[in-house]
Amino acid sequence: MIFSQLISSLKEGDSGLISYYIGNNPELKEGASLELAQNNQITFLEENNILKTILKESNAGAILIPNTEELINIAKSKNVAWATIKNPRLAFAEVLTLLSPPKLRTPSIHKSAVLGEQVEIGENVSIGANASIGERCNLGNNTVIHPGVVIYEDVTIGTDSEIHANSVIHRRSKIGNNCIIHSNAVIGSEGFGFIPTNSGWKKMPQTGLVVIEDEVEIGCSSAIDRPSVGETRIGQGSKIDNLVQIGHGVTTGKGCAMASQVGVAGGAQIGNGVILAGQVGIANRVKVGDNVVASSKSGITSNISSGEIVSGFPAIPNRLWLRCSAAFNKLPEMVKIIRYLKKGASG
């Protein structure tokens, strides 16, 4: 595709395109990084972005850049296509949506795969090798099951998702529209409820559901189980990575976002637009206010109000670690002092 193409198609996004220079319009195949990237490919750089100083020797086709007088001043002494944005790492996403564009697929059920009675599907689904639909599920107009996928019986899938290679739905959950699932995910499976007795664990049945709403998507062989009782939600357009733990019971607002690892507890309970990065556990019923960020392994054991940043196990508000992360570094020449000062007030 020309970048003439392209920058037509930028004017009726999101990332807030801003002005541009054509150049000799080159024909660009893919995105690159900015170190990589060749003159047949596009790439991208932000304000802050470390590699600023590589875009001199950069040998890419088209780049997109903010509007700062200095990178303007460098892409014209490059002579290359390059476009001011607002935004340019979302600019860069709609590039690479119009370079490569979702595969289309041919609306088809596999012989192989197993279907359950009174399965009802939607139109245009598509249905791949080996996948098994249990009894009473629903699948929504253009639903995509890849090869492999189970599904138990009495599942709702919306319309427009799409559910990758060997996950595992398990009995009564229910799926949003333009929600994917990607590999080996288990959505609904048991939470861990067991009682201790005199004899042993003694195992509470599992009889509630799991929720996902729409546009929610789930990365590879993340787990969400289904409570005793009631449901476990997970709010519309939230972002769930590799590797995540969610716990029987518990709920998520909307647009929330959670890094690989992430582990929350049974009955936790997070607000909307809640930032969790990588490694960050969330203890038993505790709840989290609207738009927290913690960072990364932060323990958080205690209710978090809305809008705090925490960080730390225990977490504790960010400012706050940061000042005891400083000090920590202090600790063995603070206790030589203190030793030093007992044993002069002892001698």
Second form
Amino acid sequence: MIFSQLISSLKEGDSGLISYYIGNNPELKEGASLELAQNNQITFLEENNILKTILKESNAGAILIPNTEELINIAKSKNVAWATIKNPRLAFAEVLTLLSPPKLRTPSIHKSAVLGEQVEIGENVSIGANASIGERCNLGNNTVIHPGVVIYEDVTIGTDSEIHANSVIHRRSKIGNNCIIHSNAVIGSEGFGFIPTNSGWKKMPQTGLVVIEDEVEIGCSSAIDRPSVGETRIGQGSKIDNLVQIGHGVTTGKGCAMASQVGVAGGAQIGNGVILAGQVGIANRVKVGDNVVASSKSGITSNISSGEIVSGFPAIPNRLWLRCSAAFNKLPEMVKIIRYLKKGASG
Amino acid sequence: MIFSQLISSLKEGDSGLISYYIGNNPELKEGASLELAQNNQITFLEENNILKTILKESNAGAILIPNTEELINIAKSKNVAWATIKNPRLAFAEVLTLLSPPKLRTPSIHKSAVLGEQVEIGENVSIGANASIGERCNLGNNTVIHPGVVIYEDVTIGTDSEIHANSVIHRRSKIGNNCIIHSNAVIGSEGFGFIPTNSGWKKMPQTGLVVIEDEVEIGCSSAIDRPSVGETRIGQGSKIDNLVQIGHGVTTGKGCAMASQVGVAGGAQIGNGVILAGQVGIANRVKVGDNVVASSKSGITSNISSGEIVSGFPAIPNRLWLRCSAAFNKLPEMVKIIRYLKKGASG
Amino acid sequence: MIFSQLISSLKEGDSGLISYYIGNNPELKEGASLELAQNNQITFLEENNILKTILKESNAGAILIPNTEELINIAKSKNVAWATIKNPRLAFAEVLTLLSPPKLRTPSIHKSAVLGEQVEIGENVSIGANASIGERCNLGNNTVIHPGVVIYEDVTIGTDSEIHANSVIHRRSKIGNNCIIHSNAVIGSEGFGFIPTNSGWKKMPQTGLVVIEDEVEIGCSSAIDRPSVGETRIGQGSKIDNLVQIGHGVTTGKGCAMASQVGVAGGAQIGNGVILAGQVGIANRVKVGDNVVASSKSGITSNISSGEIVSGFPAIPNRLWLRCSAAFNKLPEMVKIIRYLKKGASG
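Form predicted alone done; form predicted together with another copy of the chain now:
Once more the chain from above appears, this time first in line as the rest of the complex follows.
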């Protein structure tokens, strides 16, 4: 696609095109990183990116940059095709979508797929090889089920959703529209509920269900458990990375983001727009307010008010934690000084 | 099911029915949480549950409560069907089992399942679509293999066990009776054993096997590795949550519980009744005594005596850790005071 | 296999046979641990192994030991077959390989496997039941695809590689020679890339690919994500354990080892020979030098120079961390002393 076509599309997009220079209007094949981009590739740079210094050396055919005099001057000096954009990263996402359009899939149900009785299938649905769909499931229009997926009975999946290979969706789960369930994820498995008795752990039946709202992504090998009663719910537009555990009865608000290996224990209630970094843990039944951010490896063991940024275990306000962590590294020295002072005091 | 029928069953159960009031003997359809229960639903409340305050407003058709005057009075004031129980949670588990009886499954071997030679199959066994069973496997009576499960050769599974979709069981593994292996779990994979040499990592062959004793559950996407020689063993009645790693040669005692994302490194020996909370790590070859409890995110790097409760990393007694953690948050202040004192001492 | 045959093979191997005593030349069936070995089993012992004390009681038929007078004397006193070896563990690995030769597999493509168009398959390739291979994939000689594996389109796999059951390999991934992908792993899934906008998280298309170099192992349920542009690369000879997350655009050098539940965030650059212990986390875009060792649960949040050993979160040099951790446990006491001193100072 030639650069001028991309510019036309960016004008229609959400990234905020400001100005541009078509130059020799290069034919662009794909996106690339600033370091590696060649003359048939397009790249981007964000304000404050430390890669700014290598822009001069870039061989990219075209660049998307923020609207700063410094960067425009570098671009001009290279005589490369460029555009200044309010949000260059978003522009790059739009450009990648244009350059690699979703491949045309001929909707079809593979002859090796096994469908239970009373399965209802919308228009343009694809079901891959060796997939297994339980009784009374309902698949919305344009939904794609990849090979090896197993869906238990009474599952509902909305329109335009994609269920990647070998993932498993348990009975009664409800998955919305425009969702992506990544490979080997498990939705609606039994919550971990056992009651201690004299004769060992007695199983609490897990009769509830999982609800995944619209525009949600669930990462590879992540598990979203169903509760004993009621529901586990992932709010609209939330994005969950790989290897994440969502315990039974958890609810999350809309637009949350959870990085890989996060674990949320049973019954936790998470607000809207919450961001959990990698390997964060949240304890049972804790309430996390809207727009809370927890930095990596932190462990939230009690309720957190909306808007807080927390770190550490047990999690405390991020600013305090940064100071405590810095002081932690000085502990051996502190011990020495205290010993010295104590000696003086008692001397 | 009407309330009086549930009461009859609870009399036969283990939860300790004390007294009850049939009231208008409601027809109950299912269980629900105290907050959400409607008049065709049953719920429960435990002693010291903070939800006690909302019992007055509950619309539940029937409630299972501990035997306290306060709660009985509230129940009476609502004119709702109720029962007092020694262990209301256990009663609720029994009631959920009654209200949602395991669905009648017509045992069958799906025509798309692939069975190796010399596979022995007991009575009433179900094997789901596209499952693959290796040579010389032995499946006990009433065992259920869900769709997409792959079992390598020479595996033995006992009676009444359930292997959920797309899980994988490697050669020679032995799984007992009444076990549940959840979706996408992997049993008996090769342990992570490599020897450093001048030409890189040399693989230690993993010729051992995994033994899962009776009444064990293994969570979704958890991995139980086999060792180079000997066995990895999960003790009878142990319950392991999702995304847990059990390294090669680990042994656990009976009745352990491990929450999600726990990692137990190779050769660790874990006693009976050990409870590991979420994201706990246990180092290679460590011995953990009976009934040890490790709180979430703790890391056990050396042997722990029976009965201890530990926290933190490296794990220390929980009481000490609580005090240390509290002090950690005061470190910046401590640094200041020490500076001030030091100035005084040297001034 | 009789002991003298094993000795002949060890002479050809890399473990450094020094001396041996054939004794009654026992017939050996398999390897076993020192504690459990019987007279038809062989075992080994390393220098400084605390099990040295139980060598006297071992019932093993043959033992591989380091070349120390003490151990040779014990061996002689038992009149057991023995050999002294420079690297007894490596010798044991070689012996296990000899005693359990890889089973002869008749290469075949199971009739239930589904192959897309233009798939190219080398000589002696095995494809298991219900596997699904996408269009234009290329499988090298002697490669084994186990049952239930799903491979998307345009994937290349080299020679002599083994892809275990129910793992998933996404489009355009390149896997080298002599690799092992363990069960339920996911290679080449979409990286976790989203841009915050006023209307929620906007997906960054993940158009890059994953490259797995030769002799790499990827553990069960681990996930290696592909990036938005460019590649994610796992260096030759690296070994990755179960439940590990490798984010989009990560590169690792040659000969790295990562234990279970490690998480490496997007764009991190890891050198050669890096060892990451269990549950370690590495932050976005961090650079980790050659031969760095990170102990368990540590979290690397900034660049680490080659050769460093680090611990804790945020990770600091291991020696410092050991002293800080020891001091952490004395914090309550320190608080008391500081209070006492402060009282004195202000008194």
